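In structure tokens, the next block holds one chain alone, the form predicted on its own.
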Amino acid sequence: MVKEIERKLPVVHMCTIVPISLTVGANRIVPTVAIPHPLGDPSKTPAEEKAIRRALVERALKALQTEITEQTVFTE
């Protein structure tokens, strides 16, 4: 699915088992935290989750902007 909306648009995917993102051809990949919590860790203050999801937006954002030839994964 996600190769047939990037015919059309830019998408990172958001994932917490990037080996699966690879086989399925994810184009830009962003690691997240866990898989029962990917974008946040309920251990955290709220401001600590806060800047958790807040980084890796920013990371996904930064994917989308960037050209890219082949399968990439944004650890930074």
Contents of the next structure:
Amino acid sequence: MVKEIERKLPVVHMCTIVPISLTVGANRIVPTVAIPHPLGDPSKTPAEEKAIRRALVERALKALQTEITEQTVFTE
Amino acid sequence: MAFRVVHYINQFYAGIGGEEKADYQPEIREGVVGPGMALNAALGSDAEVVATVICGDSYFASNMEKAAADIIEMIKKFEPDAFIAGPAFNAGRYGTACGAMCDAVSKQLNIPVISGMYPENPGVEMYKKSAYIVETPDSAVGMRKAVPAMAKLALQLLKGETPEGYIERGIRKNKFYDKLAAERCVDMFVAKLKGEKFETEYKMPTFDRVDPQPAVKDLKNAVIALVTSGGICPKGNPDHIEASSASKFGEYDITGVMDLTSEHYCTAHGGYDATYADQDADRVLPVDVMRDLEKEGVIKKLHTKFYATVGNGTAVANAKKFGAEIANRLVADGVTAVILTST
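With the form predicted on its own in hand, show me what the form predicted in complex with the partner chain looks like.
Full complex below, order starting with the chain above.
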């Protein structure tokens, strides 16, 4: 899906198993928290959880604003 | 004396549990567990499954290096002559774990490693160089075919016979020819010009890659859309998106929705523990945070619709079709860029 979208629009893939994303061929990749809750952490308070989610989404937006020439994993 | 085999399976095939137990930490048990029984029978008197490693798929995927290192230590004690993982059929995390374990065992213990997977399992592409992988059907219905094929291959490798019946590994081997490479090359070229058949000595890999799109220049004026393979949908799954092997995707209007609550949203995905997504679907599809960013003017707008399907054993051809159709609709709606989340 990521690749087909990339043919038309810039896309960032937020996922936990980065090796699969790399194999499939996503170009902008942001690693996430865990498989059942990529953008949250149920062990934290709701406020802390939202802060984690916000930070990850901001990283995704940063990835979308970054020019790249090859597959790039945005770890910060 | 029979060859000693250690078998690797996940929490599901060990009968420990499904997705709710996918965080199960690795353990080793003496003898056979689950499909190991059929494997042991197929190996006959020449080899024996002496121990079985069990590990949760999510645990392995989230702690790959540690899990592999811990499991290697467990396996060593049983002094195996071969390592067999799976079959994993079309289970992505299980296939990845089987492949990663085969890779680690082969490198560190230097014994034959065998697995079984459906050709579209991502574990094949990632680890076919590291392991002998038998092609299996896409689900456990194919167990009866997969296990004997894996056992046969294992015995061939253990006995030093020429192995057969595995997915091409893409490994180059030296071979002597009477003709020089230059001559063979010209022969092939001439054959090609004549329209005759010829066989290449080195197949080029098929890279299915898409060039990255240019970066988003003006985020403040950008419309961002959310797409997910994590199965998020309105409660009750109105489009009946399948829990696995999805044949469709859903398009859902979120005009005025500020937060995905458990009252109105859930996941249709059957491949991970749905507890957390059902409690708060923002954990998979971050609508709440996108609304904040919209309010603060960081982005111009969160697109009025989101798109979702279930990425669980979904055929690559279907995923491709969904992606292309979603992209067309997003372009038609004037979307600037996309955040796609996966579980």
